[in-house]
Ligand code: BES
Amino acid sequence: MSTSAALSLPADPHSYARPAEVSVRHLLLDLSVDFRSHTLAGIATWQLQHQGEATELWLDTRNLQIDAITAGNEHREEPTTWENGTPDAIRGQSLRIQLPVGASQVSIRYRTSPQAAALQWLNPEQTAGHQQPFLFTQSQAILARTWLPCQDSPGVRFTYEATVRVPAHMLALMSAENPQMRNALGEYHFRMAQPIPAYLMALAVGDLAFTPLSGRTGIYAEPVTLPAATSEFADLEKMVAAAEELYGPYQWERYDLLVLPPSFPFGGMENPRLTFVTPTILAGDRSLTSLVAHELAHSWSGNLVTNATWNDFWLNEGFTVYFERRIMEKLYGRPYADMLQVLGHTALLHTLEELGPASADTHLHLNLAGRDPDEGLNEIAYEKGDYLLLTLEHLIGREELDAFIKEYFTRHRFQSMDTASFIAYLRHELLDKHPGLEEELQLAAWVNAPGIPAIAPPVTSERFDRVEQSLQDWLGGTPSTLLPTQEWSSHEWVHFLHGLPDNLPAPRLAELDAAFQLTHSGNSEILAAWFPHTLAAGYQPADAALEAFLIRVGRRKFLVPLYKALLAASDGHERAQAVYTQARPNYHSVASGTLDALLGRS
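That sequence in the form predicted on its own, only its own chain, can you share it?
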């Protein structure tokens, strides 16, 4: 990142770092992974870029044990003094390091806490193979500081090299150039030549194997999961090629997927070169691979051009959702992409209802100061951001919008972008060329006002229209077995289930279940849409499957609404507490933190 870029960034309310004074530019990381103590230990050496005459380096930490710090240059370092700031429940602690005159690097010897929020330590029973333990990280949004002393702001980018030592029978992977097979020593070396922010630092260690899909794509997974994953993601190279046709060359050399154990809290995480994905998308029919298209799109929107602070999160996710659906349209046709758009729109309306029509949290540009930025990671950034771009497409046409987006990614690659700077760029490059367009678009209402501006075009799907007709037929008395469901994708099933009345009695659900075996579906999206109805109706044949799902799956998208539905059911509070007690050890801290608050756990 250039000096001018660093100086122009807005202040990040979630970081103690002062990159306008001294910023990190390259990391040399040496770590040992200890599964017995659930800790990482080693040395982080930061090479620095001075923006002025500052004599201190400010880093972010949280629950790290700092053993020693030296500072100097690549030839000689000397011990230096440092000070930890007062702990903050959200931001952790500042680490203020004194820099000798001319110091170009610092080395920090440290150890993580067994409770480090970014680190998920799984015992063998929590993995697919049930033979070896597993470790994975989740650094977004501000959890990199729990396993690495760093400038944990999305506006600060750095390159890195790493050496990681693990048990010899395991494979280590990072968001970097990766090995494709394990070695006898259990020592792995990594290099990331493209600059990334700290939230894209990632590490995974476990019983893993690799299958190539093309010259630049492949799948990592536990051996027992690898065949199904290889089949599910057979179109991965086609996705990358489709994305490049839309918005320019892929800039990260390889694009591989790592299928994680079920406790992963998200659908996917766009760690550069190595997207982490949940096994809940292994549906057997490639019907849920739009999630992979989403994470791939992040290779442009998010990883290549990054939100400067978490208040600007929509710049990552709004572009990514729009891009994802364009990829899926290119591969599978407009009617397929339209279904995804309607599902997203439904989720947006639900979030708007939950947050309230006047909530400032429904603005695209957020004010998350003093709050965990995780609170801003909801459908507003994703779907309202996408809806703004969809509206712009509606007003000026795809060809011109595509040219703008492609140039935006090209011109700002490996840089960060805040909302004000993006609006200025949008005006200069696009809006000002069309007098009256900004007012017609109602740009200010999208960015700094609640709800959805009236200019937004309707969102429709022909395939869903047919599903809705089938739903009305069934509600009107047509037997389940006569519904034309043979060619339905999981999206059509989810739309059908979302459309069911809230007060359906158990016998009607039993009829559906007998015809379509919904309770025992292997598709997580279908199950997540089905179980709230079974809970509301007291349909007991689904109870055991629901509890097994909550214990097995750690994806927060599913867990939160299902626990809410369980809490709302008769005797649901007691059942929810019992299931959560059993399931909580399987959940990542990102999920358990949300659920602890929901269920009143301290």
Given for the second form:
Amino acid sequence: MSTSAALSLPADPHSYARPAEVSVRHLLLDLSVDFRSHTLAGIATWQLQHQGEATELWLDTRNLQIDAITAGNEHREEPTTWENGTPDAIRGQSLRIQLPVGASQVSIRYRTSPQAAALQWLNPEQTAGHQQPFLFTQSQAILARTWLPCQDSPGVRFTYEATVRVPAHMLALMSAENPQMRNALGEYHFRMAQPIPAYLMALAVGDLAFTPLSGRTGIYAEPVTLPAATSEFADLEKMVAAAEELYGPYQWERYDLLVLPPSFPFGGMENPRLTFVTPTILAGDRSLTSLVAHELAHSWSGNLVTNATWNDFWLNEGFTVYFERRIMEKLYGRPYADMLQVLGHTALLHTLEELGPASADTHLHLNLAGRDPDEGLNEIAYEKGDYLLLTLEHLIGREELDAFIKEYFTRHRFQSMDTASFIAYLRHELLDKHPGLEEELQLAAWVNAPGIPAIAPPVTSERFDRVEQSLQDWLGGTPSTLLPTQEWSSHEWVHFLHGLPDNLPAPRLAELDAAFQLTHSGNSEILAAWFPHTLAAGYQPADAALEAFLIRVGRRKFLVPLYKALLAASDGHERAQAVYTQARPNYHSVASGTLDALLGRS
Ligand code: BES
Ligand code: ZN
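Could you switch over to the form predicted in complex with this ligand, since the one displayed so far is the form predicted on its own?
Full complex below, order starting with the chain above.
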């Protein structure tokens, strides 16, 4: 069994790179950030690792303007020639660079397009402080190539150093060793000493400040957001310690969070050393911090051991969801983690229903060739992946599973992993030691068949059982004010709202709203579970709050179901189009891309 997966990796259908011939190993990046023209411009110098006699370096690009390329060694470079391939709507363009004999590095002078899909440029009004503009990147899955010519394949890793020049009053941060204070020049230096794939390249620039939480953790946010963020994430160090207790030492030295403006299109992004998070988890009561546990867990599953291609995405996300819930259990106990497990399971059942019983997109191992990974990656990788590990836990016990997972991370750290290599490793290290276990687990059905194998254990939560009782009582006529909701966390509320029938009349919603102020909840998950009901019922007192939410928040996970619910409501089409027109300038391209299709704008 080979543990150096690099030699036997499957081809990446989403990259033009040919790392088997020559791969990048270190990046020297020098970039200037221009908020006026919405461009990044500078030089990327790639230091190379030859695997054979290659005379060309193939990189991925999309919408980049290439101005000049030189090649040579660290002492001397000469101009060289290059060729851009035909643009493809999904993969962008190959950049094929001639390498003179013995060339160990190439330097590319380039500029990004104002439309670069990874970048979102916000004007001051779109930030919390309203004073300065803001820029952030989102590189996963295949958007790094829109701001950096690179081998944009998760099977290729490199270390980097960067110099980033920004307007004098702003702070720049990367997925690297970061400054904690602004400097007068606006020039910042970064170093990432551990090798990472291109999708973990990240940059943010804004009116940002830092507060330490422990010796190795802290929070970056806009100054007006910092106090709330600092209190919301007070348990960050405990989370890192819990994660280390489970699966071994944290390998990236510092772990900081960056709280972004609300247009950030995801809940979180596991950029190494600096997780990016949405401000929609600032609920005021620490109720939505499992998202941080999730991104932290990626410091092992994903960032240390990385899916080889996007077809193997479940190896990143499935392990991470399992790990996330184990961290939450360590901090807040089993009944709490069980609620998260049931919420995830409900989402899984919903996705399975949406995709249908025969969909190949419900296999763990995906086939995304020819498709945009951004559209092909769904809940299955997360929750079916987690469920496979949960089933394994059920069959062999935690002790043995934990030892396996810890060793898996340790042995493959800073390497990539594809599904076939993982299965070979799992057999060799675990399944073969228990005769009959592979069949009992129904491993092949998890990986290469739709739906959920019958062996999967039931997923239950005592706290949710009580919520379901309350829901029955309410449906049976008990007034809202008599329900025992005083101790409910937002998870209980979300479960309650998910359980409501979808055809409730507006007066019933009014009765709930009067008792619990759901329309004015400060919790984004509660709002996202409530609005579909208000839309279906035509409960108008919630309309203004819904519109405000759609205009302020750019998190795709909330937007897609809410726009779908709005489209299905009476006068929904006109209302959805009107809100979208107003809201769209506030959305990142990964959100507007999905919504354009949903609203017929593409
Ligand atoms: N790595 C993902 C985000 C991602 C996946 C970006 C695929 C682009 C392509 C991140 O770790 C994630 O899963 N975020 C979730 C939150 C999590 C708690 C399920 C999100 O953003 O909703
Ligand atoms: Zn994730």
